[in-house]
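First, one chain by itself: the form predicted alone, in structure tokens.
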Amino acid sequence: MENGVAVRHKGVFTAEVLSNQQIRECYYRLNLVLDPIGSRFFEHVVPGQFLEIDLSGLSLPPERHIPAELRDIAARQVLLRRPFSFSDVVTTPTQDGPCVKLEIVYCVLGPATLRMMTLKSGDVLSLIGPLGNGFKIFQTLKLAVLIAGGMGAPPLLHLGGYLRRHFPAVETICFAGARSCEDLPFTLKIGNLTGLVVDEFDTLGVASQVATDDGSAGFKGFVTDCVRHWLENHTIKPEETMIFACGPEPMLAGAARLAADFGLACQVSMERMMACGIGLCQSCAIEVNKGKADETEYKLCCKDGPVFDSRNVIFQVQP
């Protein structure tokens, strides 16, 4: 690892499916196990960065399983690989190198997360990555504000277990926000001193606040007005203080405007159709300030980010 950044090391690697569970009606936690030289290239992966999967070789569930807003698409070929980021990564020193698994948490929104759903103990993937660059950790962090929307909670989650483990100093809180109680990929739970929390990150030791849009569960409102609420409570100091930020686009772009606001760094966690993962189709393309007044430049999303400085992005959305 270089200045918290994992060197830039890729391929195309094996990885069997060690459980594929359902923890909500369309959200799964998928766990593999990547061959040797995979664990090699995977050891050093730091949070944000993905990994692209081969889905194409396999079948639709059972009919009776198929969602019914998906089944005028569910029969739809798969061609391209598809990206996923990590909820956690777990290296194991072994005496023949080090063994790493991953773990994914996926909601089931198309053809190719459909046919996720029939993995089963001992299936073998195959898999290009680790893809893109990750959250970068400075050395005068002392305070990590994580903000995570819907199905950006999982990169959050590796982040918030990485900070535990390797910035043991560094105070954490995460806010997760979504729609509605159901639209959230984790579990809830009363906490002793604080509330409802989410259970994942609780079991790592990191605070956490829920906020819904509808009211169904914490905060009612959108998870940004929740942060503002904490730091306008809260004396921060903005010099060790870091948003990081991943979801839905308006809910970055709020963020972006809240680290304005407070006078705080913030990175984002960008999303694209990314066909290759590896820069070559140049579909998953992010406008970005070029340095100089009123200049933009395009930026790769799975090359350069996805994870960007949120004072460089020109945001298609308002917040």
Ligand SMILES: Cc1cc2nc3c(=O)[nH]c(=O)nc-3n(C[C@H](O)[C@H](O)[C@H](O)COP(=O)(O)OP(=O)(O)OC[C@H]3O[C@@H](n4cnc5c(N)ncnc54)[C@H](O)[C@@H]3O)c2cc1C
Contents of the next structure:
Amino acid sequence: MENGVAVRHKGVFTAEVLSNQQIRECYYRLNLVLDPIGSRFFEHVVPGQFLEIDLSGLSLPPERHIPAELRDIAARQVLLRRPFSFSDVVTTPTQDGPCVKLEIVYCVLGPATLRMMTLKSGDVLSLIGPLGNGFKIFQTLKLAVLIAGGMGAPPLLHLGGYLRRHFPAVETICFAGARSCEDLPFTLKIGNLTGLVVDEFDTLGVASQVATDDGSAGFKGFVTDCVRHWLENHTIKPEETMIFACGPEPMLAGAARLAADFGLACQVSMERMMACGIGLCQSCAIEVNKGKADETEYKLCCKDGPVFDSRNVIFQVQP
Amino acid sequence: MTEQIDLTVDFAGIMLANPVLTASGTCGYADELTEFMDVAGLGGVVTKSITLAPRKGNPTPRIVETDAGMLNAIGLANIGLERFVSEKIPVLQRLGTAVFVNVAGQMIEDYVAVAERLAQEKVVSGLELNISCPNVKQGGISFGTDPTLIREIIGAVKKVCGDKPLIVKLTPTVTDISATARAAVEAGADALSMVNTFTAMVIDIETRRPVLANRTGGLSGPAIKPIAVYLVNRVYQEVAKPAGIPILGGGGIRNATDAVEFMIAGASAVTIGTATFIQPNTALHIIDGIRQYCTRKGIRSVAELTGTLR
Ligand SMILES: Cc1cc2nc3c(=O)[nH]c(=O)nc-3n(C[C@H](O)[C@H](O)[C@H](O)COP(=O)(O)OP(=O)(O)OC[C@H]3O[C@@H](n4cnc5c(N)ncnc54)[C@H](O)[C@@H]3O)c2cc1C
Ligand SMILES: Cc1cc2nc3c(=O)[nH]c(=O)nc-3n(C[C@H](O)[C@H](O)[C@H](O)COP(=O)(O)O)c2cc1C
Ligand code: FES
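Could I see the form predicted in complex with this ligand next, after the form predicted alone?
Below is the whole assembly, all chains and molecules, this chain first.
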């Protein structure tokens, strides 16, 4: 801080919508270009960080586009911003500094995300970011095991691309799971050697496998069981391996247990209801071990997280 | 050409640069805000409630959004007096704005201990006594709803405040707010702060459980504004004006129009809470808007606005 004015690395800025396309069922892909202020903030963003979007000014889509089960809650006004991760960040240098384009993959499940469906090219949004701490990549890393559950995919797509670009020597494999095929926010295709793979990861040059609870695509069962199976059949060096997981809390708890069983380090990206996203309100508490036996404390998901070392987290739900 | 408008207000003996403050619990310990705005432009900040011992707070979910508002049940999560003094006071000294520390507790002795320690800090302009947090079962609400307890606690805290003004934050969840306001003033409150959140509940009809882990929470945001304006006006007429003490008013303020409404109703200064979550620098926009309103209305000093309801 100098003369009371802090040098800022994050803050409020605007972004213009480039496109907003349906991927499948309730999943959409939103592409944004950030204004110069936002572009500067996002120049050094890392996978796992997030942003907050003000969606309160948007109107609802026509009633026929609102899924029947969401009609009642659609009527609720949107007041608070909503947190979103990004699945891709592309920085292009220009004469006037960097120009950053972001991709967000979102799932329509409530009043705010319903309104996002109406976004079209040229619309302008207010954003705050980049927020929180992303995934940490250690110099010793040789094998990255990504576990994406349902909506947990976006930051792992970003991570997959990031590892390819900046750590090409790191071998990366992604396991994508969901309840059933429709809940996977991806395009699937048949891989060359293996079974179903995720097109988006394949394009990045990242190997992938698919698991669904009901067996409608890929491995039948929990994605963590699919990973367990894979780990049992591969020789890995624990000190060179890291699990990166993002998805519903029971899956993260499962990933944490898996990591413990195989002696692997694991980073989990957590979610909490957030009123502010910037450390003001204490609404997003995550219970963590304090180091001393039996003592726990709350950390803030938005500020200390959303990525945590899985060994420290006290999960609210068991796998 | 804008005429120079005098935005300063004398709030219980403290000169504020302008009448807009950030509300307790919605701006952290104020240091977090510096990353998003020029805090020195504010009339002041009110910190998160500080208790004697650190408090972990409630399990999550701690918040839920409602129509035009939100419920919170944070459970007074805070780092405790000792860490606040050693870690946050030095930061607060650099903010360049008036700092009011919100004090909470479970027992009268807790309040006294915290107030006594903070009263020694030069950077602390005044204390805001939270006798109204609806979330802590043993203390909170029972202090704030019972005039006898209010007299007792304020009498005890007032003795240790030294020259720091004591602002008492009232709960709106009472049948007669003038009665609790009167008790606070008679016991020595230098100012009143109102309103805190309204106790409320949201139910998940699939699970038939309350959404918040704490079951109930406090409603804040635009939904409470008209009720808060009414309560400020009532307490202004019945208690504050006759006693000559100022009101720090708030509840659902989003813009300058809302803020001016509170001042007309009787507030000498206003607090911005939930709106900061949506736009971190809302308070600064509101200050600009108040200045414009004064210019438009030919009001030279913003302090003239207070209690001008016709
Ligand atoms: C760090 C972070 C990153 C996120 N990244 C993405 C993303 O990339 N893509 C995406 O589609 N969504 C993401 N989310 C979730 C997204 O914020 C919510 O889906 C969105 O707020 C829903 O708003 P709504 O008004 O449509 O629905 P709401 O009515 O607010 O919520 C619908 C349902 O989702 C649950 N929910 C909402 N927000 C959260 C939350 N923060 N944590 C846990 N449960 C929640 C609610 O309990 C409710 O059952 C992320 C959340 C966090 C905290
Ligand atoms: C998340 C949250 C946390 C709060 N924490 C406190 C607190 O610790 N102490 C307190 O006196 N008031 C607390 N409040 C109440 C606010 O200071 C304010 O009185 C109330 O929210 C009404 O104003 P608003 O509608 O502008 O938010 C809190 C409010 C919110 C939304
Ligand atoms: S969401 Fe407000 S502190 Fe994390």
